[in-house]
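There is one chain below, alone, in C-alpha cells, taken in the form predicted on its own.
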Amino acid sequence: MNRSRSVLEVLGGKTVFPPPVWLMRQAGRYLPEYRATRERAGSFLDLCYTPELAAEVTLQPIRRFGFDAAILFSDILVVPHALGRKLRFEEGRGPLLEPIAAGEIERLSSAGFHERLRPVYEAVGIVRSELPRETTLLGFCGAPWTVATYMIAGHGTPDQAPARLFGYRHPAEMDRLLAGLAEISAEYLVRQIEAGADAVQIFDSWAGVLDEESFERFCVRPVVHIVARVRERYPMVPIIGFPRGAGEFYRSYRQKTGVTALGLDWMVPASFAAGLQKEGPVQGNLDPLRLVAGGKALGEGIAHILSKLGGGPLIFNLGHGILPETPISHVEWMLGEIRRTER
C-alpha cells in the first residue's frame, strides 16, 4: 500500500490500515549498529550532543525496518542540563543529576538554553534532510512531571516519593518549577519543529504515581501550558500526549491538555481503548514484552489491538519503550504480520 505520511494522516483523524508503526525507543540497545555508535561516540551524552551521531542513530531504525515515523534520538533529561543542572549516565544506574532545593528553584535560568541545544537542533535538521519523504518525523520532550521528578530525587525511583513528597510539602516550590519546565520545554518543541519535526510526543512516564489531585495539579495544568504555547507557533502541528499509567484519568486527559492523540500504555484495556479513540486518534498498546517474548504471545497481543482498534485512528507502537533484550527477528516478525494483515 501506499504509506504515504500515513502517520500523519491518522493524527489528522483518518483510519488508515493497516496502521502505521513505530515504537517508542526504535533507536536503542537493541540493534548493533546502536551499540557501535554509542561506543564511537564515548558516552550517551556525547551522542545526544553530537548532531550527526544523534542524527545517524535516529535514521538506523528506519534504514532497518522501514518504520513509519523517526524520532528524534535525545534523551528528556538535556532540558534541566540545558538550565544548568549537572547530570550524568552511569551504565547500569542510568540517569542522576544533581537533586535540586526547593530554596535553588526561582534560580534557575534559561539563558543560553538553546545555544546549549543547538546540536539538538541541528541532528533534527540533518534527519529531515535524510529522511524519506514518507517518513514522519518526530521531536519530543518530557512532561514537566517527569523531568520534575529526576531534579528532585536526582534519579530514577520506583513510585517517585520524593518528588510526590516535594510537591505535599513545598507546593508553591513545586508549581513554580512545573511552570518553569512547561514553558522552556514548549520553546524547545517549537525549535525542533522549525527545525524539521512534523509532529510532537510529550513523554509523561510518572504520571500513573499520582492521586487524582496531583493527577491535575502535575500532569494537566503543565501539559496544557505546553500545548497552547506551541499552538500559538504551530496550531497544525500535532501533538501526542502520553501520560503512563493515567488509567481511568486518560478519559480526559485529551480535552484538558488539547493534545491531538494518546499515547495508550498496555495496561490499558481495549475496550477502554475504543472509547478513548471515538474522540480521536490512540497510539499503543502492545505490552513490550510481547515483543521480547514473540511466537504466540506477539501474535496474539497485534491481533487483539488491531481487532479493537484497527476500524479507528491508530498508531500502532508498544505501550512503553522497547526493550534492550528485544530480538531483532521479533520485531521483523511484528512488521510483517501488522503489514500484511487486511481487514
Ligand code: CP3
The other form holds:
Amino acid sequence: MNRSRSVLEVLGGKTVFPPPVWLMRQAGRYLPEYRATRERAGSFLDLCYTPELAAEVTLQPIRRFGFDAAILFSDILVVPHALGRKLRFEEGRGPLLEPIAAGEIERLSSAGFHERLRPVYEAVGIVRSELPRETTLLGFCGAPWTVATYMIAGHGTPDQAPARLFGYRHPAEMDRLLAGLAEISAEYLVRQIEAGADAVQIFDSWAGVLDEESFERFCVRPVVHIVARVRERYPMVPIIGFPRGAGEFYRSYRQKTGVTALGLDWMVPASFAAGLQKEGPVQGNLDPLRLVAGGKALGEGIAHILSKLGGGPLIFNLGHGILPETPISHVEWMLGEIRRTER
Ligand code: CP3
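Now show me the form predicted in complex with the named molecule; what you just gave was the form predicted on its own.
Up next: the whole complex, starting with the chain shown before.
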C-alpha cells in the first residue's frame, strides 16, 4: 500500500484507510533511546535547545515504529522562556516557572525571541532533511490559554484555578497576556513552517476547565488570531487544533477558529466525533491507558475508533500524550492492528 503523505492527504479532507497514525508525546520516556539521549543532554531544556539532540529524539519513534508523522521535539513552555520568564523542569514535578504578576504583563517583551529559539528552528531543518519524504513533519505551539495557565500559577494544577481567578480579577491584563502570546506564537509557528514543518498543531491542554464565556474569550479568541496570522503567510499549511476537554464546545471551536482539523480527547463520544468529522478531519482519540493496559482493552478501543470514524478523514492518535509506563510491545501491536485492518 502507498502511504505517501497520508497525514497531509487526510488534512486535505481525504479518507485514507487504514488511517495514518502518530502519537502525541511519541518521543518520550517510554523509549529507552529517548532516555539515553536525555541523559546525554543533561537537562530536559538542554535537550530542547540542542538542535542535533532534539532532532535525534524527534526521529527515534519514526525509525522504531514508522509513524506517519513526526512531531518536533520541544515543549510549549519554551515560548514563555524565550519571553524571559524563568523556567526549569524538575524530575517528577514537571515544569516550574516564576509566576507572573498582573503588573508585569505590560513589560513582557519579545525582543530577542527568535534568536533564543533559533535552536528549535534548526532542529526542524535537521529533522526535515533526515525524514522520509512520506512522513509529515508537524510543528507546534501551546495555545495562549494553556501557556498562560503555567505562567500564572508557575506550575501545573488540576483545575487551573489560579489562571481562571486571574482572568476574572484582572480581565484587561489577561486579555493583554493572551493577545501577546497569540501574536508571538503565530510568528513562532511561521518560523517553524519556514524551517520545514508541513503542518502545525496548537495544544490547548487546559481548554476543558473554562465556562462558556471564558472559553470564548481565553481559548477561542487567541486561536482565531493565530490561525489568521499563520494563514496570512501560509494559507495552505494545515492547522490542527487540540482543545482538550472542550466537550460540547468542540463544535463552536472548529466553526469559529477555522482550524483544518480537530484533535479529540478520549472523552469525546464516537457519535459526537462522527458529527464533527462531517465538517472536517479529526484526530484521536484512544485513551492512553488502553495503550498501557494492552490486550482486550486496547483491541476494543482501536476497533471502536476505526469502525465509527474510519469511514471519514481520520488521523489515528491518542486522546492525550503517551504515558511513560507504556510498553513498547503494545505500541507495536497497535500499529499492526490498525494497519492490517481492511474494510
Ligand atoms: O509530542 C511530542 O512528542 C513532542 C514534544 C512535546 C513535549 N511536550 C515534550 C515533553 C510536546 C508537543 C509537548 C507539549 C506540552 N508540554 C503540553 C501540551 C500537551 C499536553 O501534554 O498536554 C504541555 C501542557 C506541556 C508542559 C509540560 N512539559 C509538562 C506538564 C511536562 C511534565 C509532564 C511530564 O510528562 O513529565 C513537560 C515535560 C515534557 N515535555 C516531557 C516531554 C517528553 C517529559 C520530560 C522528561 O523527559 O522528563
